[in-house]
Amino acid sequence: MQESSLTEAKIRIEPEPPLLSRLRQMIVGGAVQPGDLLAETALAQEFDISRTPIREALKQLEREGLVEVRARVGTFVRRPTQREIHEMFELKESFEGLAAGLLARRGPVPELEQLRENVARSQQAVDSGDAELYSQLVHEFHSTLVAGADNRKLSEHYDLLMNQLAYHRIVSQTLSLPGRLKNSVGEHQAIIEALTSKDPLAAELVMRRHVAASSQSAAMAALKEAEEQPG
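Sought structure, where only the one chain appears, the form predicted in complex with the DNA:
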């Protein structure tokens, strides 16, 4: 292969093609349902573009586990199996545990203050009974925590995972046992305390216990959904 005469490529953040983002959002946002056909021709017309870029985006989404491309049959929105959901929750626990450990090791960082503000707002949401807002804040808490680990590769893997869990997150967060809601605020508070205690391993274990607990109710919600919508 020919050696490039260019100097080392500068590190640039490349914006993701909007087409890919839009298609992904259609899936994780629930605009299309598992089992739905995503035909290249139809999408090409809808986005007023040729099949080629559509095709590339769909291939990408296949690699992300969001769709399944069946040769000469069609591209379908994928529904994770029960087993995959279980596996992904195990990974989620590991990722967020790692993030908590790394964050605790970093010491005082801006993200910690964001987490504190998040908990305060979450408490207000619980007090005012705004389940929708609370659900959003819970998601934000976990995202902020992972971002605070300051490990981009971890973030990449985490985003990949959470996209696949997205539609299940919707049901899990909203349908989870009401009793867990206010309890969750307390757990988030405890997590912050562990993060500031400068004991990374303790922070990791507290985080993992929290994720495992919330995953349990989320998995139950996912199971319930699977029963209601038999494939």
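Please read these numbers as outputs of a predicted model, since none were measured by experiment. Think of the rigid core as the biggest set of C-alphas that the two forms share within 1.5 Å after superposition. Numbering follows the first chain given and starts at 1. What changes on going to the form predicted on its own:
When one rigid part turns against another between the two forms, the hinge among Lys198, Ile85, Arg209, Ser155 maps to Ile85.
Domain motion between the two forms: the smaller of two rigid parts turns 16° against the larger, based on C-alpha superpositions.
The block above covers the form predicted in complex with the DNA; next, return the form predicted on its own.
No partners, no molecules, just the chain.
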């Protein structure tokens, strides 16, 4: 194997620093909100480490589009603009549409059964009115679908997109809209039926329609949130 190939292999298997993962999860999971200050000194005290690894982790998160550095002010959790959210949902629609088509071609793979189990649990969450559990199941559904496409490059780009979108927070907002909880689980069931039919084009179309509906709900939720803010 050539030296360049060895280097590439090393990059692929090198584990990510735990600190970076924890800070990213704080942002993606909603422990810190858009606009919040991420002070190096406070984070160093919280994690009981020096400021140097904190600074390096924040630089990586800046490259991923999750934080922004304001000169002589500090590092803040980045708040995507409405245009960026719209554009990211357009990419999400393409990525997940492609994933659904690829998964439909694969037939009865384990991920398909996992999706069926997810929908069954989701229906129970809807019946009990557990929006928080359903929000977690939504994330699991979409992640499983993309994993089922068995395309590593698609998964890499999808994960980066979902982190930038802070999807868990958006789902929590959209599920507060009247009727969205029930409609969402129905759309997931339709996706399962399309995947089971092994029709890649039908699966992609149904998936795209679902993401488009989610995008519209996200826009409505953002408008509602803006109207409720004081001032």
